[in-house]
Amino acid sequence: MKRMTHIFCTGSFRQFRLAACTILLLSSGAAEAALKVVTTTPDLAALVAEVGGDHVDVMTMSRPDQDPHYVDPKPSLVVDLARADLLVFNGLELEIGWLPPLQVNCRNAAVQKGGTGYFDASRYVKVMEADREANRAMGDIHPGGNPHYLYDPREGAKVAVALGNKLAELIPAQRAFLLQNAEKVAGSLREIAKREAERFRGLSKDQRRVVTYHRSLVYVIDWLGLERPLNVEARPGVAPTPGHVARVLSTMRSQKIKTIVQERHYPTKTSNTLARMVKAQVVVFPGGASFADKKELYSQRIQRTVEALYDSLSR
């Protein structure tokens, strides 16, 4: 009887030890679980992923071929936000038409304004056109300033540093790594910005003239020292009139402009027509990194974009 009791106790101890180990493993896994981050744009997703490494699980709410002003607020995005530890958005009213309803419906306090997981990237950049007057007659104008700052790696570097600080706040056990990695990412972006600005300065003044379709590339113009006499759109977000297109054509001919730059999500018909008439080239920028399918880094997207532009201008 004593022997049987001893066997029973030994078996029970083994089961207890196995259960305890299982609990410890599960607890350890939970502690090391990646922070769930939802971003509004692919560029922000790429930046978060590069700064956070294995400590973040990132998804983006929009694609690089979508106009970020007009994203369909699908129910699945509400679910993603409800599960998020951190929401990273562009700000400056870029997402004003679709993000607020998702925040309200997800019922996640962390991603609401003032919450622990609320990150407005525009707070950390030097905003251009913030002092412009804005009214509906002027077209798609953002009163707080131009929101397309992530076309400039100098501004991307600032966002990377700020993300490092935010992630370190939410994952304190990885603070040293996150801060150091953010500085590494930012340093790489600053190097790209400096190198490319110098390369573009090597072009002649005539070569550095471009026409843009929408008024979204002001940061690129500033960064690379380009000259843009006008846009294909007379007013942002409003289709160009025949009279304005004629003016663009005349300007391109008189100033010998051979490059039209626009983003993928804008219509290319007018740009292609102008290019054929003056033997110019249309350079189409992606609307962001190919993050969801190719895990493209933000720096790689910037380099890909600038190579296409330089190739066109240097011909």
Contents of the next structure:
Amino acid sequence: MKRMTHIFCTGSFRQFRLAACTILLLSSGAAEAALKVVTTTPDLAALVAEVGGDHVDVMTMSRPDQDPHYVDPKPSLVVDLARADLLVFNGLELEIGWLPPLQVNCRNAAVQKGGTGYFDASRYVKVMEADREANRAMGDIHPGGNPHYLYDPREGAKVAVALGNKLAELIPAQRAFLLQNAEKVAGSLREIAKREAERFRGLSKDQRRVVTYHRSLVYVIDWLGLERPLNVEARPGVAPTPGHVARVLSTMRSQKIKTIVQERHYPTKTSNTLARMVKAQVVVFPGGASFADKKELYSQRIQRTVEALYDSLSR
Amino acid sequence: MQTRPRLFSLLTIKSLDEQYPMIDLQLSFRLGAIFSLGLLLSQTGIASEPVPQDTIPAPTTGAETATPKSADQLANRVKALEEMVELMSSLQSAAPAAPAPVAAAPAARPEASNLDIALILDAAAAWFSQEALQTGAHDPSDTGFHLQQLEMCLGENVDHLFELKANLVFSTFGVEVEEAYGRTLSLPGGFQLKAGQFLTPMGRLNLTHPHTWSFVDQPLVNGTFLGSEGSRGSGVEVSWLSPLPWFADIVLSATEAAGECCARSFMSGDDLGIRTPLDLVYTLGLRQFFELSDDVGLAWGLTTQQGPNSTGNGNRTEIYGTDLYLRWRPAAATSRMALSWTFEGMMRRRQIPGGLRVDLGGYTQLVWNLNPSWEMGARYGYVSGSEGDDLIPEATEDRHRVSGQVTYRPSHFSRLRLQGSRDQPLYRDEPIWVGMLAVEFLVGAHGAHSY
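Show the other one: the form predicted in complex with its partner chain, since we just had the form predicted on its own.
And the full complex, kicking off with our chain again.
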């Protein structure tokens, strides 16, 4: 249909062209509706939208201000998933607490494990902490590895390329555009990664020391060459204990750490108290791109995140 | 296609947990025979298709393929390829179940079939001011210590069509299969089929297991109308997700009524056997969900259950119920607080020798999750009573029960609950005061809970 539209519209029927093309475009619009993509997180939604352009219709199941581990599996999400052509999720058990029942209840063959529209983004990244000993006595640890890889644009770039391949497989007519666009997105992400890593390396070793709240920022630490002696939470996912907070306090004092980094969806009370006591700053990372309301790109949100961090570290 | 090689893989689960080294399961999936037959047929199909020999691109070296001698040759090759594509797509539609060739299947990888296993232990200490009247089979039922249950949940995709779920309960009386069913993953048209033994879709709480409940014991109406184990049975269930813009799901199940534990308003006593389809218990439900805002959701269910009862030949029971679940959870709240209100009401009509008995029952509860560690809740439950109840002869008057609970969760794999109740069966002289202290521990794959 698309090809026909093209031939007809570039033909020589000048006076009928506009009207005829409008009709054809309307009908071809129905035949070639944008691919419906549902993602679990706004970062993934932003990446899909940027790679897929007009050929995808993207919605995210969670918001950037929401903890992606604890999304309510609302039945309305079942309806969204039932109509999706492609499910893009973070993987590494980030969504283990809410995605599986939605998948089974939606009865959509495409998004089931192994279906044509089942895309686990974690399969395309270099996973950190995958070989770590995992036992629940240590807290809420994801045995497959740390799932928060999208804080690192180098990993985001790999996901963009893989998404390009997946979208090209599902929209073969746009294959060339999608692959090229994915490469373009990935290229700009790699560039940001390189530029920022160099900028942070310009800071002194003391300035590059931070405390993080949850054990979710290992990818940022690796990317920007930071040093993190410990987390505010003694065990991931378990509220900080007084004894451990005291330890964090003395470490911050002795190592002169001036920055605590945490995500938007974690409580800030303990971090703020610590910051007040040692005159440090709390840098709050967004949980993801402001995709649904502001159509923020993934690269923009990475830039926004590191900017705040750099400002604090370079004080 | 990617899921198919798993059929031929061998799965070995070394041990559930170091604490339970005895439970060593070896499961092997050998479902290949049927699919191999399908494969054989499809391959025969390729061989017998009359395709001109000269147009089939024979396996050639790379150099030959890369340098076609003329435009004619190129056109021929394209034509041959088009025919192959056509042939392949016809095969796809003719034999969708044919797996990838066995030889091409990758070597068995441990992740090809990850059987999810969880063990959940519920234990409680209880105190009753007088003889207890608990209705649930796993409720603490007298003063003292109780092993409520050791529940084992298992589940995994069987293949690309089905998943299997099982809930086995180990108690001091032995092992009980609470649920064991297969369910389709992706039938077209929004349909889903379930077969095996399962909890019927009667109301809201009935579909869930005790480890998801906010209170230590079962609501009065569930134990009195449905069964001490809830309403369940062997049978089949079909559900349909409607194409409406909001969640609206219709479900119908047909089950064999199985005793006082699980169908007490139906064939609670003598099982009269199944002679006609009318001897089965049918449950019909409509479940809807309305997203009032990002933070507020309302689930509404309408259900009915109908089937024979054991009070006499031809006597039948009907239960009608409605349930509401309103949940406010500010998505952006870092405390992860949530406030949930539940209401379930049921009306039961039973034909008994000499007339028709109508009973009412229900409960309402409000649960406040302050943060991931603390929760508190209040519940009120009611069942009507009158003279001549053949199921509970002593229940000559109404019964009211008010309960309150406080829960502490060190992590999401353990919880400690303190619950107090004032149980007032009006046919007793004094109310029953109840105190319970319950612990729950979970190891293994923690399956996600439904909304």
